[in-house]
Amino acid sequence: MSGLQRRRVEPEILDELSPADPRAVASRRDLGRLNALMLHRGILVNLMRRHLTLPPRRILEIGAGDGRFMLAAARRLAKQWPDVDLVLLDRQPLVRPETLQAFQRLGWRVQIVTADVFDWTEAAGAPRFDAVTANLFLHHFREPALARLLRALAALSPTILATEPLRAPFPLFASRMLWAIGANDVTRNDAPASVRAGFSGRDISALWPHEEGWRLEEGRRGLFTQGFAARRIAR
């Protein structure tokens, strides 16, 4: 576990590239494949089904990117949850018209919000949601900023769900082997950085606001993933 005892948040190349840069486009394609290999869609869907006992009406995804990750989850959920207002929040959203049309066919209405996650979630007029989800997003923040973000999310929703990189030797080893699936240089750099910035044990839970009335669940999900769920307990 040498070198992985503590989180190490480093700049990632993809965050610095223009969305239209061919290297960024290729890396986003790689991320889609990695989400599939890590089974993140299924893990998030299972978390949503487990922790949302009633069909949600409003869902917020932070760090939504091109929206295709949530679309894949929605395809598994829409029969049970056919009438959802979904907000996709990102600093640089890249949601294509065909993705919006696919959501519409499922009966999900989508609003795209271009904003800094802190500015938007901490705004006095920010709406409330039945659930907030994040995929491969929380690990970008160092502890003080992540604690601040979790406080803001706790004020927005009674259910927070996240799928993040597992900080462990095997995921780190696997992240260094992505040349074998044709990942480009951006992905080959950023994937190990994401693992080193990832989570293990109760890392996220330790930063959750110290308030009564919340049930936290955190731990390894599969080979590569740290799952996190926070649910407000009804009184």
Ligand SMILES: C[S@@+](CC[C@H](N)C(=O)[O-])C[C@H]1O[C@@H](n2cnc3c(N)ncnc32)[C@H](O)[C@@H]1O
Second form
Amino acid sequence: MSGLQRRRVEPEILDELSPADPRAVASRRDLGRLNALMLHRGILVNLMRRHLTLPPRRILEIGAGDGRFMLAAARRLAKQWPDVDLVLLDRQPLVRPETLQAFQRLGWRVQIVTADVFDWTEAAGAPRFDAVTANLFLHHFREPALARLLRALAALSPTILATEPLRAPFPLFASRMLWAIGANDVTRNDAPASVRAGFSGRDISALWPHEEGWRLEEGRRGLFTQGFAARRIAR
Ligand SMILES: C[S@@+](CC[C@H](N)C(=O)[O-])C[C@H]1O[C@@H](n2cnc3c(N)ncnc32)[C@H](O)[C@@H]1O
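Switching conditions: you have the form predicted on its own, so give me the form predicted together with the ligand.
The complete assembly is shown below, putting the previous chain first.
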């Protein structure tokens, strides 16, 4: 028994630290390297290209962190999608001026929202989006909260895309080896916790709030990733 049969959601240290804490700053830097190693940027870009058949005008990223993950995606997409209003939402966003300038150079207009994802997405009058994306975010929530979040997202957008930790033995093994790339104590704690809280099979789809009118796609992408896409096919 690997202990991975069921999800186990535990608090992650990064979520408890203040954004300016040097340990948090170092762990966000580690996250950038891990996103690159896990090929998450390419995986999300592929999901976006496949599921957004028309150029999107408005995109929301939830749990956007320092915004650099979406910036890497934007660099690959901006040629075909030059006119995008992007909202980066995080409880503790830490988007640096140079990241905002880089988005600006691509022609993407960015709004940063500091809010809890539930408060903001469930507020009456929350704006609508062509797509909502999440990277390493949905796994923070236990099933009832995640079902509630998916319901709120489905009301905001016809396309929801996510790249999350794959809950499987190899990702767990790799997450325990992060000392080898110099990851700090926060990342070395949070990475295995994220894998244990991650997804396999059709875990996310099982919580999807609608039985009809949506096409769901979920499964393993690469070695470390669970990809999820929900697309509305009827009104
Ligand atoms: C593991 S980090 C991922 C950041 C970014 N997506 C990336 O790949 O670099 C998770 C992010 O979710 C944010 N977060 C956690 N719970 C949240 C909540 N309830 N509402 C909004 N943001 C939240 C944290 O502040 C953190 O920036």
